[in-house]
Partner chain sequence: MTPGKKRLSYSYYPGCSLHASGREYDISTRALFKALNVGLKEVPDWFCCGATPAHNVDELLSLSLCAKNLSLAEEVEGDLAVACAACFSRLKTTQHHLKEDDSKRKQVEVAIDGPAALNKPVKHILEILAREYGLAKLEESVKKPLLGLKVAAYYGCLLTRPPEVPELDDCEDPSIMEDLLRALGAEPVKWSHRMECCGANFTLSRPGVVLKLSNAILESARFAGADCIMVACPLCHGNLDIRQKEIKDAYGAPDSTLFGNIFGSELHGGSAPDQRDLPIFYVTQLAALAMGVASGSLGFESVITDPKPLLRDKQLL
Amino acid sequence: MKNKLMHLSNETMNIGFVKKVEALSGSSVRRCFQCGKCSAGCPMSTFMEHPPNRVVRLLQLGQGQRILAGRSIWYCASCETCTTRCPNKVDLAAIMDALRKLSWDADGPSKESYVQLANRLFIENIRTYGRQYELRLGAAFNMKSGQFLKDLMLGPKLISKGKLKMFHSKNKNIAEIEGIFKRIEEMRKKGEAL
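Please supply the coordinates for the chain just given, on its own, in the form predicted alone.
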């Protein structure tokens, strides 16, 4: 069987998606010439179905939905090794952040919906209490993910060792923290923040 050629045109490429990623990340995917240094240095690339350089290549080809449907963007540790190693100064860590943001906003077909759920609950905790309240985070995650008994026996051990607090206290600067969240929301509406 012959290898099929991929025909690229305005109909097969989602250029609008690529432009969104570039605007959010402040980095151009067109600068990448596929040297592979990012993937060679990435500590998480062995777990990704699309290593960092392939993520960029798929973006160059306008295949954003293929990236969002995979798990690679959720395995990125944001360590910035890829960005540091890039000879063309492609900020791949920012591109991965932008892709996660677009996936999160779209509630798309991500295989890592638990990661999205954990991120949302984490941010909600910070906004509500001004700090992380781990017991609530774990309980809310288990309830919303349908894993009601997950780590049930671990909780009492952590509480008895003082590693997990049964009761929480709100941060005294909760009004300032809420102000930060409101400023970020305003910046997002203007397209100035992820």
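Take the two forms, superpose them, and find the largest set of C-alpha atoms that agree within 1.5 Å; that set is the rigid core. Numbering follows the first chain given and starts at 1. The shown structure was predicted, so the numbers you read here are calculated from the model rather than taken from an experiment. What changes on going to the form predicted in complex with the partner chain:
- The rigid-core alignment places the CA of I177 2 Å or more apart between these two forms.
- Superposed on the core, the two forms differ at I159: its CA moves 2 Å or more between these two forms.
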Contents of the next structure:
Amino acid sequence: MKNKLMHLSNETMNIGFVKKVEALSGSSVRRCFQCGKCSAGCPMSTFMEHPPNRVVRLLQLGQGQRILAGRSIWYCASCETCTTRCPNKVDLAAIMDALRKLSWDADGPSKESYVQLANRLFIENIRTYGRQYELRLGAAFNMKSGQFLKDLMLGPKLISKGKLKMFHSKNKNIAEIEGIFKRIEEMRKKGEAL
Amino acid sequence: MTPGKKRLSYSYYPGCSLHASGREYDISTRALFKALNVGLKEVPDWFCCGATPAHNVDELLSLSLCAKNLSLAEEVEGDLAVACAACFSRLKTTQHHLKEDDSKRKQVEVAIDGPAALNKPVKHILEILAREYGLAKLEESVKKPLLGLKVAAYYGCLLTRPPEVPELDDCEDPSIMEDLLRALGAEPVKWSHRMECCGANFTLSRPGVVLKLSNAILESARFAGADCIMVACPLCHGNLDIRQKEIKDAYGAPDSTLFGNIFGSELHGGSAPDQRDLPIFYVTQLAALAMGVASGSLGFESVITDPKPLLRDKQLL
Ligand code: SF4
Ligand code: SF4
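I would like to compare: after the form predicted alone, may I see the structure of the form predicted in complex with the partner chain?
Starting with the chain above, the whole complex follows.
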């Protein structure tokens, strides 16, 4: 992909997508002049097919689909190094968030399923219990990802060290959390929020 | 809150990790504040802040969860003390965003069905110790200086970034942890990886990422001659402490495993790598130890990479 000629035309560029990313992230992609500082400092760039500076470049060229088709956005650790160091105030960490949200909402074409699964279970946990319970999170992840033996040796050790709670309760104000989820869903249905 | 005759007192948001895998951070924070005679009162019925997964895919949800917590915190007096670097970053970011962006604030207020409370100062424990309690007073309160303990102060990603938000210290060259260590009598080492990412919450989805990044951090700390690492985040602690043995198995002795053969340490170019165990301490554990708090009440029994041999060796137990 990297060395293939890219033909740019109204048909191959999706500018509407770029505008959505800019609206969601509150950051312009046009300010980027490709200095590469973001990628130089990115701890995860070795795991990405498109390092951060190229993600911005692809957006400038209206090639959002190429980004979503890959794993890069799901390998971003949200460490904010890129945002901190960009000389042009491109908020790359927020752009990564926006790309993930768009991919997530479209039930992403991305190949990276484990990170998305972990995110989904994490958020479901909040909705159901109010707080995070790591044992439940880990167990659910292993079940749903089919990796039944993952971290098998770690579990009992952590339980014996008091690091994983075997039992837990729901927040007693859990209805308020459900309210937040519901009202956000309603706002989105009515088109009042992105 | 100005340090004066009035007793310092804070509301406290522990966050999910501090009630489970990071329990020793919670225990030692409470013990330290008690020893320093600083008030700490937990916010009742707080919720998960949403951490990285929520803002990863749903910014509005993340902002709303944090705004809800900030309004719960209004019920308790005093600035909001936060120990977890991730919760700290989320709560601060939310305040910052909602103050700047009226339309987002309105959406959040619909979501939480009430006004967003954005004015309570949110403070990280480090800030409270070094600035509000004050380094000079801290130094005076030391009963058992951590003499001879060489510590790699590890900031990780979120304590100082992005620069507009946490206002804790310089975003590229902070010194608050090192200053604190010196006040406690310990010796901070100079090292390269104090602000590199540990792999954070990939520990669940892609542990291989954590092994690689955390290995680089451990190697760098050993290379600088550190006896141990000090952290201020339960995620960093989990990755460096709980997975330390696994990291060694994967990256350690070049000939021990197949993995070792393939991914053998780059730093040591074939010579026998430094394999020392590095205990990982929370900032509050070291501070409390220096204040003379009994080690039995600092949660050391919950740590995986046993810190006791090191502490015994330095006559700190
Ligand atoms: S640091 Fe900023 S200007 Fe430089 S390549 Fe990255 S986004 Fe573009
Ligand atoms: S926030 Fe994401 S893209 Fe930016 S430096 Fe960190 S891991 Fe890389």
